[in-house]
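Taking the form predicted alone, here's one chain by itself in structure tokens.
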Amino acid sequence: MDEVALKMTNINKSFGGVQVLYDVNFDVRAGEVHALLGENGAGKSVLMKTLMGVHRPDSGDYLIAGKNVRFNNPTEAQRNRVSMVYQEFGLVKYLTVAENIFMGRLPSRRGMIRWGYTRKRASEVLGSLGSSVPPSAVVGDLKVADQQEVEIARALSYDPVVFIMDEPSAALSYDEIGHLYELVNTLREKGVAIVYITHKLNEVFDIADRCTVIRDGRIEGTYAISELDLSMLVEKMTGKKVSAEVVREDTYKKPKESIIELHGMNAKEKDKVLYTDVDMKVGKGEIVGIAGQIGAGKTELGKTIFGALPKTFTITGEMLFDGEPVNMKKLSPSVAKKMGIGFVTEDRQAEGIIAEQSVLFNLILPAFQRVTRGFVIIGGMARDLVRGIIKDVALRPPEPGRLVKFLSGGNQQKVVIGKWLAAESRLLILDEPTRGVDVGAREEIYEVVRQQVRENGLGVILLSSDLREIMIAADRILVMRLGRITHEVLPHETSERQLLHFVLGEEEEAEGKKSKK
């Protein structure tokens, strides 16, 4: 594992002006799993994205294999064997997996595709990942966590010697992500070279060899994994001693009125049932977490409160929202956002903000009652809101101005959280929101939830296969499985590991370690 695979040497890089690159050294060997790391906004993907031609840089070199190379592309990069996954999906929508794996490059004979040919080695390479996803599945019909394994697929498609994966597991279940580790495993042993970046930070210690830490555009330095501890880690990302452990109050005190309570819901689609029988309240100013594994039912239970559920599905069951029964018929997210009720989704680009509008525009766009007069916005106040929403959020930098697509991951999150604190929104439902999120800007994103919950009695229901999250954000947990409730725990009284033999099923195991704390 000495042969360096890629080296990148005095890498600089600005954006208008800005810099946000500074003389970048960082190399991985062939055979080596290299953990990238930092904050949002650091520098992580703006360094690869040069490498792959997705931006030029302004000055550097590049060497592949000892080959002094400068990609105008990724078309370029890819066909060089450098392949690179991204963390927004690249993905079109209305073609099917085949196509999107083999895009620009479909096998053909004498001016014809091969359809069977191209659904075949789609499969294969999708078989590479354990993944079960149908080739000539659309696109758009698939699940989050799916489209990645899609996108993971297109890349390993062109047999890469350098691999960069982009927080590949961000939309992966448990054992999703084992098939995940399973495929860098088998790469690795082929003499690939991984670059890996993530924000889960156990992850480094699960599958790389080294990490390289970058702060601020900066290299800090690099290490060997068997030198570090969650703790360093952490210190050496942020530049500031932030604690690793997770530490619980004691006491749990039960909110005196509920929000929202459920009884009974069902929803299922002919012979296919997302949830059954789910029964639930959810105080004024309490966290409640669902913990489970992608797939178990939480974003679907999360988007029928929110009325974005097709209407394909049948819903069943009883709904109080501030006490009043809801008629889940008539339920939809314009009248879910006039009771108050906000969503905040797990896709962000794709659902959740505009990006190429700026802060201002995403704040009062489901808030515009608040700040028009007829049908004409008045400027003063729609500042004012916007200013005390980027405030209450700690936006960074605080520009309403700005394009949202210059902000990092973690205020891109504020952005949507944000913009469902100006439609006064009395209840959040938060599906996965720190999916591609820093560990600082993860603190951040809970302390502006927290903060809310105090002061206002907001309710939030946090839906996350991230049991960590749950552990840290929540008042109290309920277990979803197979569309199920299965379990209701206190933080204070469960340990993660408890918690995560509980979302798999076990029990058994749950218990016996509970008997022994």
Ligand SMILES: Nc1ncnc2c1ncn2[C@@H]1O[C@H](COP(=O)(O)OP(=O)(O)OP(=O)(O)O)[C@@H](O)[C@H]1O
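Give me the form predicted in complex with the named molecule now, not the form predicted alone.
Here we give the lone chain, stripped of any partners or molecules.
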């Protein structure tokens, strides 16, 4: 199908005098998956939100199926079967899944809401994307991946002809991404025009037909995927060359002292086991990467060390911090912080940052003791500290006073990381730290972390499902699968491909294939 479903012409947009989109032209065909790519802050989300009527463009034309349209708000867009899965969730946490999906248009008859029917419709939509989230669950009780599925289900329930997904896979496990791909393929076959925004560039090659790269608010170009490879794509996005496959050649130096040791750690709640028999050590000045799928138990392990696991869980085993046994019953996030443990969480919206506050405020939260005397913030010191951090994480725009809610998604994640760098921890737990961060900024963030590791003897636990990230940043790699540490390897002894087999538990199969050859 070649018919153009969506055409945007000469879109311009500025916020308070700062222009963020310049004469953007973009079109999507019916039955096409079109990836929209670009660095953090390039303008991807804003462009799509001008179509949805979330933002009003300064100028430009929008054609849907050849007809001029201009939506004043998302409701209008949805009524015209244009819908979007937003990067920042808009779910109401205390309502149920079904209520969230049909918010503002709950099926009713004679003034009575038809709850049974609503739940049935909700489970149909969820089912169509392979989700098993119960429609009657309260959204706030769901894990991030399930919330993402609810978001997708809600957008899908408008039966869209133009379907925009802004980083839909960021919080999903490999299995869940598989379901997402199936959904995307089904929609494509039905002739839906799909815009797919992602920073996981391998996905582009998995499902997109064409892609458009946007750089600093200007279109760099539109390409057929068949014309491109990964390194060409990165070069178009960043203007820099990178290699596609990570090869580590440095040798491993075993640290002399450990900052943290876990011996025979287990956690469970009633019959639900989170992880089993975990033994690990992290040295001073060492980055230990824990590679594993979303849902493998990595986050729970991180939360245990930070004292953030709910008290309803039973934790057994021994944890030593700086050689001293830690009383796990008394460990809480505030105790952990005092000990010098920092935790960059995977869910920036729930725990990471306060969007209504400035970058400065957010960055100095954990560093509070260093920049305050009594309760008065010492302005100069705070500002110097914050300027340094903003530079380190390559925040764009580099303005301490900007409210976090006005930053692009990836830049919000940089604030989360920067906040803990400011705290000068002794052990830093990073949970999917660069989710939503573009390729270029990622490398910069690893470099800042590495610098603190080298210079200050910081110990780091890097929990990640991004194997490239693990390969680039870790000194030593543990693989976690279904709550157990299954492998320990050094980066120069392995490859992304081998790690993927380990993470998926396919090593026998992989070896079997090898021996057959």
